[in-house]
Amino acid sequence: MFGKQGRQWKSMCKGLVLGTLLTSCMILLYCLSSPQVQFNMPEVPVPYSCAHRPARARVLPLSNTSQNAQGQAGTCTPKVDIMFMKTHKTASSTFINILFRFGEKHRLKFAFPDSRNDFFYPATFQRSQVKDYRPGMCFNIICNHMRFNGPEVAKLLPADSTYITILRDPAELFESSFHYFGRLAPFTWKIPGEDKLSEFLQDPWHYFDPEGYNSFYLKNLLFFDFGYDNTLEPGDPRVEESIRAIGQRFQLVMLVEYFEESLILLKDTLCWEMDDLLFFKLNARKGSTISKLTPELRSRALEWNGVDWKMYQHFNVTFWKKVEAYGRERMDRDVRELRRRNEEMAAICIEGGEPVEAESIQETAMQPWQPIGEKSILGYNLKKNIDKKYRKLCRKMLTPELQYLTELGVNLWITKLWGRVRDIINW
């Protein structure tokens, strides 16, 4: 009897300690994440083109869409000035690894945040949030999480920069976001039952608090990331206007569901080489933690995220127009080639050839960031005795985002503080 009571008291004390720590740290992080006071900065024009360029500018054959009047392929120079709008839960960590490697390879200048891995999200982006920023500075690439603010971004990059982003089916994104961020939105704590996602979707407005802390993670998250009001109704004319603005600003909107096709379009847009596109899937979840949406739940999720769904449908149409212009057969051929090369790299780099659960990752440097309360994000073990010519590339391709940012010189003290709290909560 005493043993049972002792375990109950121990469990209650642990819950009390963890709850107090979580609440205190969330308040601290909320204060640290609050929008910074903005001072008027002198407006110094950004150079049309930054000094940083690839050591040896490559000349590549243009795509079918860029042939000259005689039908002969011309030439192009790789583009290095890039704005990647990193949306949440959209394979963006996989894509950012590609950008990090490209930027390192060509000694490009990144606009990084200071002290954390995002630009004080969910505050609207301000260029003063960039590490070591001074008016008139010029950067090649900006790619960390932000709440998009076009005019401020434009004051960091050359005028001819290429704007790129990525979207995901809103029902699948909502499921992923609910799993990953749900515990960080206090209004979800009152949802009863084991299957909180299903319960929530039965009557979202019964639980949802639009003014609640972190509530934006669970309604039209894509639209919110682009800097717009995520509580608008799909029929609101401001939604259509905002979607048009995104289409005018971004030269390429990729889709998670067609990630490899998206990368081929990226190669064509930026005049890159196939070797620049090599990737391993990062931040993947183990299958047992993924909620399988029934047709009814999927329909409810799309209705709840109706603005995101309207935006996704619009850019799904523009995406396939770009694929048609590129050429279906050519696209299929290039996708097969990219898959073949990725499979070759997996055989060279990855122990066992596949991702493993967090407990099985041998190197701390290869441990991905985990959501609160569980270890559901998979990672990789680097093979031993990799051929010297592949060793550096393998390690770069497998390095999680936070560790890579640290290698690139970003001081992540706020993120690391939150990581310590998360580790305590997860024990």
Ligand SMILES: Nc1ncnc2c1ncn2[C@@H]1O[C@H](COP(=O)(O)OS(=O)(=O)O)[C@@H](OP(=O)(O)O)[C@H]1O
The other form holds:
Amino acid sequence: MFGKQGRQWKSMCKGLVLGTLLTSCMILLYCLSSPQVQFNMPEVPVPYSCAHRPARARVLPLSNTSQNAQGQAGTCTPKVDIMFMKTHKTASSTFINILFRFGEKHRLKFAFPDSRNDFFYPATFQRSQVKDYRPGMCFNIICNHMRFNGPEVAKLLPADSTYITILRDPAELFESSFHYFGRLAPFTWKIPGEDKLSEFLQDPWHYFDPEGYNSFYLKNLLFFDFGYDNTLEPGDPRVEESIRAIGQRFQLVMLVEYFEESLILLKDTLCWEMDDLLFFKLNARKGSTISKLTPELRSRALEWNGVDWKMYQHFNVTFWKKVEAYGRERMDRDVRELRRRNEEMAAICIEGGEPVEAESIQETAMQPWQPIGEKSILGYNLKKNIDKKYRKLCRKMLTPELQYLTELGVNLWITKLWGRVRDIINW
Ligand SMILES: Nc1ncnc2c1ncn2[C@@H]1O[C@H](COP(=O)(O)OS(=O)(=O)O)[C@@H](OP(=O)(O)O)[C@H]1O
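Coords for the form predicted together with this ligand, given the form predicted alone:
All chains and molecules follow, beginning with the one already shown.
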């Protein structure tokens, strides 16, 4: 009897050790993998757009004329060379879906990462991370998560590419990032209690370790994404300088809180059409997992993310100047129209008209990627019997980022392997 139990314990221990080893290997492979070899790339400039078919000039209705993207009065040519700096937890998956569809429509060439869905984040971006990259190659759009590195990006895209990005209120962003990435930062494991977010914000320096693994997810994540030091104090002159540099590099800085207004400004900047802006909210969380920030917690979160807050306030001002230049009334009209069109599309495409929890998503192809240890991200079911005219568009609008990347030819073997391991160990 004792011998049998002993053997059972032994094999359980073996399983545990093996499982731990396998998981550690996978985590190491997934998290630490970055291209080890940095080639000394020859610099071959990319002077012109490599659009498959140059986009044709579009005549704008008189009331729509604006100062951006214009050639002759009343006409403009859609811009197809785009750098989208995909910041974290800023509706960037919703936005990237818009870019994927625009890219497919104009048969544009994306600079994609290889083997996973980001450019080896948090490593700083290098051209060598682009799938199949060779010096002199021409791309139209780059839009996957990266740690921004302006000079490297500039060597990849045509000189007159439009740089755009998106920011979010740093308190909301922090709450979202804490939920999604918190478990990836080991220093959070020692935070006691149920409400780890409030506990952390009571005394962040007690828990936060700037040198800790993945610590950047929990302090000034926006500033970090742009390639800067996220542990600077807001009053440090380097912060001001960096914000100025971002303002000079990026023609449009959108705001999550005014997502539709941002898209209308985008349409104006890039000479796009209303049709190009249609979207469904992707990567949203179920309500029960969202921590309500009391005014006190909000102000603590803003203080903790003081550099991001400074940056957000700066670009909030420039954003509303752009709206003013566009015309408030015209903006209100266009936003109403975009909302109307989105609602129309939701009625056409979405079963039940609403996002649903992971367990209720019928097709695997529609399952969004989930944070570790949870199934909190919502997804959609496609309506059955959609009119043929809308079938393709509906599917594309609802397809989560990873599945869409696969469809566009990106090999995500590291991401997928990591997903399999998580499935096996039910994590
Ligand atoms: N259209 C629109 N308007 C407002 N907010 C939106 C929109 N689309 C997505 N979201 C919210 O953005 C959060 C997900 O951001 P990302 O897709 O950038 O996340 S990720 O970094 O790619 O994982 C996630 O925020 P949280 O729900 O707070 O986590 C989404 O709800």
